[in-house]
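Here we start with a single chain on its own, the form predicted on its own, put down as structure tokens.
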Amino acid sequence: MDISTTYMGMKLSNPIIVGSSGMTSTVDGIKHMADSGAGAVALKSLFEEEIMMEISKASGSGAVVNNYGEAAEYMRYYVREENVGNYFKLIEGAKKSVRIPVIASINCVSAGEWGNYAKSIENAGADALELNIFIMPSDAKLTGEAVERRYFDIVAGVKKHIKIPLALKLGYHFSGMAYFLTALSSSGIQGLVLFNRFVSPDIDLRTLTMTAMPVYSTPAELALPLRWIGMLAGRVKCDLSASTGVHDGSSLAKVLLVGASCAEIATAIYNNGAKQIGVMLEDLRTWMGAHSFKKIDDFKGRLSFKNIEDPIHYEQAQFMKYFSDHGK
């Protein structure tokens, strides 16, 4: 039974990508994921914000960086090369150790900071680049259109430097989601990863302090990528990958049915160990066999919005019809 898939032009032996996480931050960790059956890995993200904070710390203050051109440029170069240089070594080491695709990952918020490094990431051997972008729409003076324009600017700034496939891993905080993601798919990218999870605030009532919600996903969160991948499959000009809520073989089969090419997983491995990759793939094979599917293309996208007879299931958001059909 053939469970291989194609994502952004890359041939994957199976549709499971280990998502950007601590599990993909070292060569040993990456090798462990590959040996456990992963179809590809997304490296732990390199953070633009983290590097900028280190630049400010090294300079003593943001004012120094802003006001003294030559010294500031040297400091920026030194700090970035220390961090980014280690990232290049991770890519090179991973490519020497595994035969599966290695996807570099950058968590970025601006258009200008990462374009110059994208080519070096490509030269280090990365098979693809995933930009993890979230621009917090917290500025009351910034319109939604202005926020969304930054996403296009970031893509344009990176695309001009690289030839390897480019994917965007995004959240779902957009007003015209279908329009925005369809437009992004025409910007020269090869993949959309839906959706990212973000650290959310919480309150410790005992200490009266701000803290964070749990960072791991739950199976219930599958509903969001399931709906939007199903809505967009066959309509966007790039591949789609599911992220968040894919915890077992059943959820993997579901995202493929609505049109995903693959799925990024992390929590499922944190909860169950790397052996969960093999368990999920075996469950996928069993399900495919029960339906006489020989390969993923036999059923990929079969239940997308574009292909089902009654697509109202994707657009209906209220409970009225559900309760009228199922009783109180």
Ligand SMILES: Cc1cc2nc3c(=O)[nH]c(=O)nc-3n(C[C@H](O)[C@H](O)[C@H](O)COP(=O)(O)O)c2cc1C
Contents of the next structure:
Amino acid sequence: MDISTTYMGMKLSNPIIVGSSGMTSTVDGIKHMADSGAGAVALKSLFEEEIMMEISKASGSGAVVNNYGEAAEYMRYYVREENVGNYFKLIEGAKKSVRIPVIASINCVSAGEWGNYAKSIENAGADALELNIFIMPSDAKLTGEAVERRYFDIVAGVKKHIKIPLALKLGYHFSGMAYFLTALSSSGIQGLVLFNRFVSPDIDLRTLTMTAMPVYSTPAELALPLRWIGMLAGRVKCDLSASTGVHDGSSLAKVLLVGASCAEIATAIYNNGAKQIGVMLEDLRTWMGAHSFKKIDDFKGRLSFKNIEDPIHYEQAQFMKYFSDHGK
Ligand SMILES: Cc1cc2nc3c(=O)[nH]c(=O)nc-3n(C[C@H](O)[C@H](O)[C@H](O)COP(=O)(O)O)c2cc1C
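In place of the form predicted on its own, the structure of the form predicted in complex with the ligand is requested.
Full complex below, order starting with the chain above.
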């Protein structure tokens, strides 16, 4: 049985990409994931903020580089962990140690001079680049259109520096989601990763202080990538990769069925260890065997919005019909 897949022109031996996270922040970690059967790895994000620090250090300007309100704890924590030079070394080390594709990742919020660093990432040997972009739409003076324009500006700013495939890993706070993602898919990118999962605020009622929700997803969160990948597959001009809530072989089969080329997984591996990759692939093979599927293309996208007769399940959001159907 052939479980290989093609993503952004790269041939992957299987559809599991270890998602950008602490697990892919060291050469040893990356090697461990490759040895455990991952089809590819997305490296821990390098943050635009770090690149900007590097630029201001080099120019001696000492300019204040972070004026983005969205630079939350999540970001600050990892900023401390990384620096630009080490990131290039991480790519080079990973490329020397593993044979699977290595996808570099930059967390960015603006277009600008830092786009040059994408070239250095390519030169360090990365097989592809993922831009992890999240512009918190919290500025009451910024229209949706202005927020969305920034995404296109970032793509244009990076595209001109690199030849390797480019993916965008996004959140889901867009009003005209299908329009926006379809337009982005025609902006010269090769992949959309739907969706990133962000740290959300919580409250400690005992101490009356702000805290953070758990950083790990639950299986129920699969609903979000399942719906949107299903809606967009075959209608966008780039490949789709699922992220958030893919915890087991069944959820992997589901995202492929709605049209994803692969899945970028973090929580399931944090929870169960890297052996979970093998477990998920074995479950995928078993399920494929039960349906006499010999390769992923035999079923990829079969249940996308475009390919099913009655796409009501994708568009239905209210409970009215559910209640009448189920007598509730
Ligand atoms: C501890 C941790 C660190 C992460 N760091 C990054 C990161 O640096 N860049 C990024 O794009 N995503 C990052 N993510 C998000 C994951 O790559 C993934 O998209 C998200 O966790 C949803 O997938 P999951 O449901 O399999 O966990 C991180 C997730 C976790 C749990």
